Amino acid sequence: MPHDAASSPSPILSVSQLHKRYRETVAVDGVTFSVDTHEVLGLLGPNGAGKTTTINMILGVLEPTSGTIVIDGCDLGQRRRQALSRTNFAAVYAPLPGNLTVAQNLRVFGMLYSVPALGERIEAVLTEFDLLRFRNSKCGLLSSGEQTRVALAKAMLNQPRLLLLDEPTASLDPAVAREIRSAIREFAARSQVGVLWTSHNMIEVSEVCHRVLFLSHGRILLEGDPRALPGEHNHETLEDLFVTVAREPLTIRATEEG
């Protein structure tokens, strides 16, 4: 899966020295990374590592204690509306309102994002995600795979420059998950977009992501190609490396510093 960083003179997302503190608890501790055009970057780590806090700061849900977030050239702290208009999000744990139909949901969110020519754009995403036959179905009555496709269609409505996907295929059956991964890879390849992807499925991450970051205790512990990274740290698979990061991060950090 080729990735030409040179094709992007400036990153779609640039995070610099991001910190988030809750009184005495440090949730995110000096995180710095970027996402380029056409790149799918995996943000990995055990529960409590700081992934969700980082994503929520990028989405503008949480305010950083310090640090900067720049989305498509817009500083989130200074130009919040412009930065967030270039962003969208999907996660299986954040379903769309179940009492609205697919078309109604897309229209409501399209209006929130001020999508131009909204009717045409809705038809385009319904077609792209094979949802035309469900346009008048209530989202709460759809299968988990169908709901995931609707969530992704919503996330593509405003043609975002930055797409954040938090466990996008969790709880889906393998065939549907493969279909979703393929759709996202194709979208990233053909569109001027960067994708930030979190998952606990390391096989999926190896298949989809160009590069991964491992978070541990709010810091970036490792970074690299998910297919090469395990071997660089004497592990057979990305899952083995993930388990080590979760259980023995100090061992990994000592290896890095040594």
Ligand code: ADP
Contents of the next structure:
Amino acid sequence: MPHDAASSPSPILSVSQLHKRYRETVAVDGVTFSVDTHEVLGLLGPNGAGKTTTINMILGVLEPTSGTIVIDGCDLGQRRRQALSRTNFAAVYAPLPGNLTVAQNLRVFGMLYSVPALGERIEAVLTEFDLLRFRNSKCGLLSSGEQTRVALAKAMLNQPRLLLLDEPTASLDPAVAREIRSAIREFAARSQVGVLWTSHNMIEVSEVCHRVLFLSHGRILLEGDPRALPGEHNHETLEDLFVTVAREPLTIRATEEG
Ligand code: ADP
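Could you please show the structure of the form predicted in complex with this ligand, as a counterpart to the form predicted on its own just displayed?
Below: every chain and molecule of the assembly, starting with the one above.
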């Protein structure tokens, strides 16, 4: 599943030596990685590994203790508005207001993002995510699959270069989850976008992500092709490898260093 990184000499996202400390807890401990155009990068790790903290720093919600984040050539610390105007995200824990219709939600968020020619852009995302017939439906009354499509449509409104997806298919039935995965893969293939994806579903990650990072205790322990990584570390599946990394991170680190 190649992605055409050659079309973009510089990555869409560059994270360098990122640290976040909360009093005595080091949540993110020197993380460095990048995401290329057309690439879907999976961010994996057990609960408490530092995934949400990393994503929130990239979204500009949390201030890093140190380190840099560059989005599409804009340093988030120095050119915050430009960097964030190129970013968007969707997450199950951030549903859209249920008492607004699909069209109203898209209009409100489009205005927040200062999307030019907003009416046309709304029609385009409604068409892209097969939502035209739901335009006047209240979001709270839609099925979870339909709500996920609206959340993705909202995330695409400003034509982001960097898309962060936190568990985008959680709570969906398998058939709908598959549809959503292929919609995102197609979007990444045809748009000048890089995607950072978190999921606990290893089968999904193997299917969707070109590359994965395993975080544990705020550090990147492993990085690579999700289809090749298990074999390289003598595990049958990505899930087996994940369980080992979650339980015995020091074993993996010793193997890597040895
Ligand atoms: P993940 O998303 O991988 O589950 P988090 O980024 O939420 O991990 O958390 C990483 C670490 O930082 C955990 O030890 C967590 O308890 C801690 N942490 C997260 N947010 C805060 C906070 N606001 N204050 C103190 N500690 C926090």
